[in-house]
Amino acid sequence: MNIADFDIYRDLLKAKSGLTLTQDKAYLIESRLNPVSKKWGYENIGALTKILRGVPPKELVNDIVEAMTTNETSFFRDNTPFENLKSKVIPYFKQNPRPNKTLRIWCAAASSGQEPYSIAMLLKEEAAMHLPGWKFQITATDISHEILEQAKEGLYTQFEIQRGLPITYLMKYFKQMPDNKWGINQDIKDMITFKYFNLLDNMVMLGKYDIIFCRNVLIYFDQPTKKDVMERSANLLEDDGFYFLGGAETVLGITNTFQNVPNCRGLYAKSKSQHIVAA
């Protein structure tokens, strides 16, 4: 692919999703967009690129963005954030109850649902012991309509189940379904609202949260976009809330809005907050 054609896709992805596509990832364009070309009746990527030079249909642009979005995820991915949620965050809220005993969580870039379902199952377990009578409202968002539909179904293959899900959780919160799939129980599904959301859009409509998970998505953004997303996310976070990033992500050198919770990799609080001492 020549540079001029590559730039069309790079600029489109940056404008529509914030994703930064570098030249060394140019091979992904053909491998991921060939099915999109065929779906729309174009002979090849060249024909698709020609359409993008004009005013392409909005639906076509959405299909391109969805195809180029990475949806790598698994249950209890990296484990550390869930340990921090269990050992640091939940004990803090136990000592500092929310109004109406309601904890609000935003899970950004939720992909096919493993992360928000992992959060919901962990909260279900902890509620019985530490937060009796509490309600949990989890909002899970993603930029892909297709992947959100999969997440809402809550159906997973044996391979997906085996990636990180403890056997005790499988037995307690899933039912075996036809075609060797596993379906998550309705009471866990009821804890989560899945909705479409682009991190470049106005976040005010999402409301306020006690906990925000924004893991393993900012690594695909350039520095200014990371800063913008972090600082706008901070406006949604309660003053004594908690902000989770992925293990390879950091706020250092990007923004002063957050500070690391001591001895908790990937866990942050607002810079002016004092509650991290108690966490």
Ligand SMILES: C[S@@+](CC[C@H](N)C(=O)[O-])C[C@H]1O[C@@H](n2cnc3c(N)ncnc32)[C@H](O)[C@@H]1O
Second form
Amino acid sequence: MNIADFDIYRDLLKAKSGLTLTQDKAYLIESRLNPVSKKWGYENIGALTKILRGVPPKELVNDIVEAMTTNETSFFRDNTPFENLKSKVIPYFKQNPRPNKTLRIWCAAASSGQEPYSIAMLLKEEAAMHLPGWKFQITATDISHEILEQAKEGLYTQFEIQRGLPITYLMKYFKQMPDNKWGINQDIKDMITFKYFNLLDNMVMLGKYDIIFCRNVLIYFDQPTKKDVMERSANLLEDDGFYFLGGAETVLGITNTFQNVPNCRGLYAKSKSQHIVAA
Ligand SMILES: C[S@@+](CC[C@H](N)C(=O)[O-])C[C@H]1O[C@@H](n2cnc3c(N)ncnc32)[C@H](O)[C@@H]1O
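Instead of the form predicted alone shown above, give the structure for the form predicted in complex with the named molecule, please.
In what comes next, the whole complex appears, and the chain from above leads the way.
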């Protein structure tokens, strides 16, 4: 692919999703967009590129963005955030209850659902022991309609189940379904509202949250976009709320809005919050 064609894809992805496409990832254009090109009846990527030079249909642009996203995820991914949720965040809210005993959580790049379902199962366990009578409202969003449909279904293969789900949770919260799949129980599904949301869009309508998970998505953005998303997310977070980032992500050198909660890898709080000041 020549540089001018590559630039078309790079600029479109940056503008529509924030994803940064570098030259060394140019091969992804061919491998991921061939099926899109076929679906739309174009002869090859060259023909698709020609359409993008004009005014392409919105649905085609969506298909391209979806195909270029990386949806890699797993149950209880990296474990530490879930340990921090259990040992640091939940005890804090137990001591500092929310109005109506309702905890609001936003999972900002939910992919196929393993992350919000992990949060929901953990909260269910903790509620039984430490937060009796509490309600949990989890809003799980993603830019990919297709991956959100999978997430809503809550059906997982044996391979997906084996990646991180403790056997006790499998027994308690899943049932066996046809085709060797496992389906998550309705009461866990009912804790989550799945909806489309692009992190580049205005966030105000999403409401306020006590906890935000924004893991393993900012790594695909450039510095100004990371800063912008972090700072706009901070406006949605209660002043004493918690912000989770992925293992390879940090606020250091990007924004002063958040700081790392001492001794809690991947867990952040607003710089002026008591979690930081008291440390
Ligand atoms: C690698 S997955 C991370 C999933 C999960 N948070 C985790 O840590 O396992 C990244 C997700 O971010 C989504 N994504 C990419 N760009 C986005 C954007 N601009 N707005 C919302 N979601 C986006 C992708 O569709 C993908 O599902």
